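Okay, so here's just one chain, in structure tokens, the form predicted on its own.
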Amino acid sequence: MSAKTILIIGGGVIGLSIAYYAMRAGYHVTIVERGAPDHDACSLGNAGMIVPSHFVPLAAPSIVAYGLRAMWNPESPFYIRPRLSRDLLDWGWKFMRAATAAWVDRAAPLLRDLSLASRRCFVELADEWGNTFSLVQKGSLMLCKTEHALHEESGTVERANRLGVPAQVLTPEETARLEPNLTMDIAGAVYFPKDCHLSPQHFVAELTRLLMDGSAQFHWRTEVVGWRAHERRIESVRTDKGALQADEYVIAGGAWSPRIAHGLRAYLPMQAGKGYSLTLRHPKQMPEICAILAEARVAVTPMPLDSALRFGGTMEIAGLDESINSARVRGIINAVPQYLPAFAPGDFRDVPVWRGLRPVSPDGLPYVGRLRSYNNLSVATGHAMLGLSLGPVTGELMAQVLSGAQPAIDMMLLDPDRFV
């Protein structure tokens, strides 16, 4: 009997991870990607952080309160561009309804389990591949400029420890001993020893190379334009270069997934959350541990393979718009010296600005699993800021789903039909 064929739409870290684990399970894999082989996938310019510490879903009361305070500031970390959009209004209503303490209590254990399982996958892949993507297992720091922020983050420490995610509050002196290479002006920090960081571009490049060496087929610069279905089965996907057939189909198109699923019996509420990053080559100081500047919501990640330091952040809800909003970038640049006084805004002059569109569901959890309307169509998208962090575990779980096996983690809350 010939091996089952899997067609995956989307060549970002989620699609590639699914392809990799499906190939390891013995399936023939085809990846359809609208970009070129060197396409700028959303994960390439992100902060490269693996974060079991991020167990609170985006849909949380604290995020709503913060967003209402910050969204009117053009340089703030969170912004929703006002526009007449039925999809945006629908998403916003669902987000507000989901953002409750009860929902956080339900979602946090699942996000913890997913993150810890994905961390295990990254460690295994680093061992197998010779750590070609520079996985660093030294934890992360939440750097707090003010006593108020440090007090707020101490509540997260208590919840993290209850969930089995180690965390501790540090004084400025203790933080300096942990990170001696970095000059910091802070009130204190929170340390999450289970967090990690890596070089996302090297991870994606290695995944792609291994898939190509393993005989996976890639259709680059290929746009999905429709579907052919009969009753409960997808018969083919129509692209601008012709129809393609497979036994199983997976939509992993990131923020474009609802558009890809158009015409199918699927309802995937989604907004694109634009993020930005700037990468300094040969920076003045190079930390050893990745960090988040707490009040500014800016991530700082050392990337030693490239002798670079990356600063990234913001969540800009502005539709499928890939233009660069200079105010959002200015917010990142102006925040850095407040915490790290060795750096100045002038250091970022002429540094290229990267932007990517994160797929954001209304309840802060991704869509992962089979759609009920079809017996051979699955979805894996909506990971928001955790796409890279949850890439491998998503690939592992989807390989189990495609094989008909019981997934190792209960995926009920990830049901792609949960808003139907």
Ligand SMILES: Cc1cc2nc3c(=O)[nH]c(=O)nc-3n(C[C@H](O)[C@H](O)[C@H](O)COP(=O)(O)OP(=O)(O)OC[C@H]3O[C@@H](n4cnc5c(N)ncnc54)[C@H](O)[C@@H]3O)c2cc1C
Given for the second form:
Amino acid sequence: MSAKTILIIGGGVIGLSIAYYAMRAGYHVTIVERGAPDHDACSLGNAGMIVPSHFVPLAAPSIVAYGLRAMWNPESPFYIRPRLSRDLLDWGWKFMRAATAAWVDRAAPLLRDLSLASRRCFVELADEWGNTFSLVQKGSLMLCKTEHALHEESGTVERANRLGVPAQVLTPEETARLEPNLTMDIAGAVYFPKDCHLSPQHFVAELTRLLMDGSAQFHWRTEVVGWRAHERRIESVRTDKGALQADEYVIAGGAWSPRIAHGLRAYLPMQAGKGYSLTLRHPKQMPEICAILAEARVAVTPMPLDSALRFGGTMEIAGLDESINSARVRGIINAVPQYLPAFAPGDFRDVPVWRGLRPVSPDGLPYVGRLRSYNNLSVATGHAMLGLSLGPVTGELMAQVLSGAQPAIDMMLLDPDRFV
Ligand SMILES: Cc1cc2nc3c(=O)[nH]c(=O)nc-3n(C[C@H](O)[C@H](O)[C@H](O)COP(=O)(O)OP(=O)(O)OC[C@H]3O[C@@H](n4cnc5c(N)ncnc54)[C@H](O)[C@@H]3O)c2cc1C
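The form predicted together with the ligand, contrasted with the form predicted on its own above:
Okay, now the whole complex, with that chain kicking things off.
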């Protein structure tokens, strides 16, 4: 009997990871991507952090409190553009309902398990591929400018240790000993030794190359525009280049996934969370450990393969709008010298601004698994700030789902029909 054919929509880190693990499991894989082979997507210019430390879902009381404070400042890292949109109101209502302490307690162990399993996959892939994407296993630092932030982060440390994610509060001197290459003006830091970082563009390029060199088939510059379904079965997917058929279909279109699923019996509440990054080539100082500037919510990631240092941040809920909001970008640039005084806003002059749309579900967990209304349709999206971190584990789990095997991690909370 010939192997099942799997058609995956979306060539971001999620779609490619599913394709990679499904190919390894022996399936015939086809990837349909509306962009060219060198297309940009959220998966490329992100901060490259692999973060078991991020076990608190986005839908949390602390995020609601922070968001309400930050919303009124045009340079703040969090913003919801007010719009008369039914989807936004529906998403906002679901977000507020989900953001409870009880939900954080339920979701945190799952996020921890997913992140640690994905970290294990990254280590295995780095070993197998010769670390072509420069995985650095040195942890991450949450740099706090103020005592107040350090005190707040200390609460996370206790919780992290209780969950089995090692974390430690450091004085400025201890932080400097750990990261001697960087001048820091901080009240202290939290160190998460299990976090890692990598070059996302090299990881995505390597996945694509291995798939192309293997048995996978790519349909580049091909946009999915609709579906043909009969009762509980998807018969084909319609694209702007004609219909394509497979045994199984997986929607992994990032922030565009609800649009791709239009016309199907599927309900995937989602907002695009726009973020920006700026990458300095040959920066004045090159840290070894990735960091987050805590109050400013700016990620700082060394990318040694390109002798580059990337600064990324902001979460702007403004629809599927890819325009660049210069006030938010200024917020990132102005925050950097407050923590890292060797850098100045002038360092970012003429540095191109990258933007990406994160797929953000209202409860802070991705949608991964089969849709109930069809026998041969699955979804893997909504990973928000964790899409790179959770790419490989999503690929591994989806390969298990597609084979009918019992997934290694309980996926009940990831059910893509949970809001139906
Ligand atoms: C500033 C910033 C920093 C970040 N930092 C991190 C980090 O440090 N760690 C981390 O884990 N995550 C991080 N993220 C989040 C992460 O980048 C995303 O969660 C992840 O890239 C989502 O991947 P995806 O494959 O779901 O979506 P995408 O990368 O957006 O891929 C979706 C693909 O689907 C294609 N597509 C859409 N519609 C169609 C269609 N109709 N037909 C065919 N193809 C279609 C698109 O062209 C695209 O290539 C960051 C994000 C931002 C913005």
